[in-house]
Partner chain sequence: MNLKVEDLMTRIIIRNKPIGFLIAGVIIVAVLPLIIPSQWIQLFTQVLIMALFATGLNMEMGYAGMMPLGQATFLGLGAYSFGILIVKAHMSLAPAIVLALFICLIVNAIIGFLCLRGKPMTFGLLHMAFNILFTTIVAKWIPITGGDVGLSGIPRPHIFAGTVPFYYMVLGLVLICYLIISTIMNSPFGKIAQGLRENEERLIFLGINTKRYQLILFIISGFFAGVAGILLAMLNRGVFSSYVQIILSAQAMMMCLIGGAYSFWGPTLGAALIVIFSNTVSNYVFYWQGILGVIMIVTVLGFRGGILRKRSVKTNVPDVSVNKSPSGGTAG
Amino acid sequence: MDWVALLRQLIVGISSGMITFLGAAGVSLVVSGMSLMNFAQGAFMLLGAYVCYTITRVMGFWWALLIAPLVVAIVGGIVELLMRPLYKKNMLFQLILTMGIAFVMADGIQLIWGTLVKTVTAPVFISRTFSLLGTPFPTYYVLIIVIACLFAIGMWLVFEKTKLGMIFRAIISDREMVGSLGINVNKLYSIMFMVGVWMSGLAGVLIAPIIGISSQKSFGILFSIMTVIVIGGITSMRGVLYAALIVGVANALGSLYLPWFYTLIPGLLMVIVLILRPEGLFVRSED
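Just the structure of this chain, alone, in the form predicted alone, please.
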């Protein structure tokens, strides 16, 4: 067995999983806090990648890492205003609306940036390689893992150790009670939705230097996100993280050992979980 190739694919899989986690965590946050299903999350992630492309050409990648997710969050705030009339409606209406928004965003992206594939170049020092057991390996994948881990830790600290996090947890448990205390729930909903799509914007920036950016990829991205939240449990942020790592590593190892089959692995895992444990593998009563 080629242990170097195995270790390399594990790192690739973890980095891929962490990018998917960022997008899926946004869906989990919005569903948990707002009971709102956002089918446009893949389009927001794609928008982040395209905004990154534009900013990188003018100001550089690091500015894009800061600004692009904020631009996506602002667009998300506008979308949230359009969705408010559906907060208490059946989730089917939410799915239809957000799917329509995803189509509009994909067409808008195509109108602004065209149909040609765009590429983003990461800064030179993170585009280099480091030696992994004598084999060169891209530094950028390690950067993705570090940034996503820092984000996950930051989210945990905000939700568990701050007053804002306490209010968010209270909304998830009993939004009517929180509203009766004089807290502006609609404002907090806007913040929650914008944070959710900000995560997708960040994921879009991180993935931009790895893949060619195309306006046709939003629903492929959405499928990856939905696969992870189905496997992990749509209301469990912890479960989404575990599922993203499982799917990322399974894809990476599958491409190495089962190249003829690995593209079916995520869908197969999702089907098995839906049959055996439809609430998700990692959902517990307290999630």
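Counterpart to the form predicted alone, namely the form predicted in complex with the partner chain:
Just the single chain follows, nothing else.
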């Protein structure tokens, strides 16, 4: 067995898992806080990648990393305004709305950036490799892991230590209570949705240098997000993290050992989890 190849795939797997986690965490946050399933998350992630492409060409990748997620968040804020009339209506309508938004965004992206596949070139020093045990490893994948970890820690700090985080936690555990505290729930929903979408924008930027970006990929991306949140348990952020890592690594190893089959691995994992633990692998089976 080739241990070095295995190790390399492990890094690739963890980094792609971390990217999926960013996208899925946004969905999970919005679901737990607003009971809204955002099917446009894949499209937002793609938008992040495209904005990153444009900004990288003008100002460079590091600026893109900073600005692109913000741009996506602003678009998300506008989209959230559309959803407001629907919060009190049937959930089906919300789902169809986000689906419609995903369609519009996919074609909108195509209208702006064209149909050609785009590639983002990362800054020179990170597109190099570093060597470990005498074999080259791609620096960029390690960077993804670092950034995603920083992000996860940052998010945890915001959640646990700041006032906004406190309000978020409150609204997740008891929505009526927050409304009665005199906090403007509409504004809060806007912020929450934008934070969720901002995460997918960040994920989009990080994934941009390692894939060819094409406008019709959004539902594929959405699928990986969906599998991860089903496996981890929709409203469990931690479960989603573990699930994303599992799926990422399984996928990466799968492409090494089962190349003809690996596109089905996430789906298969999802089905297995559904049969065994429909509420999610990492959710304590309480009410």
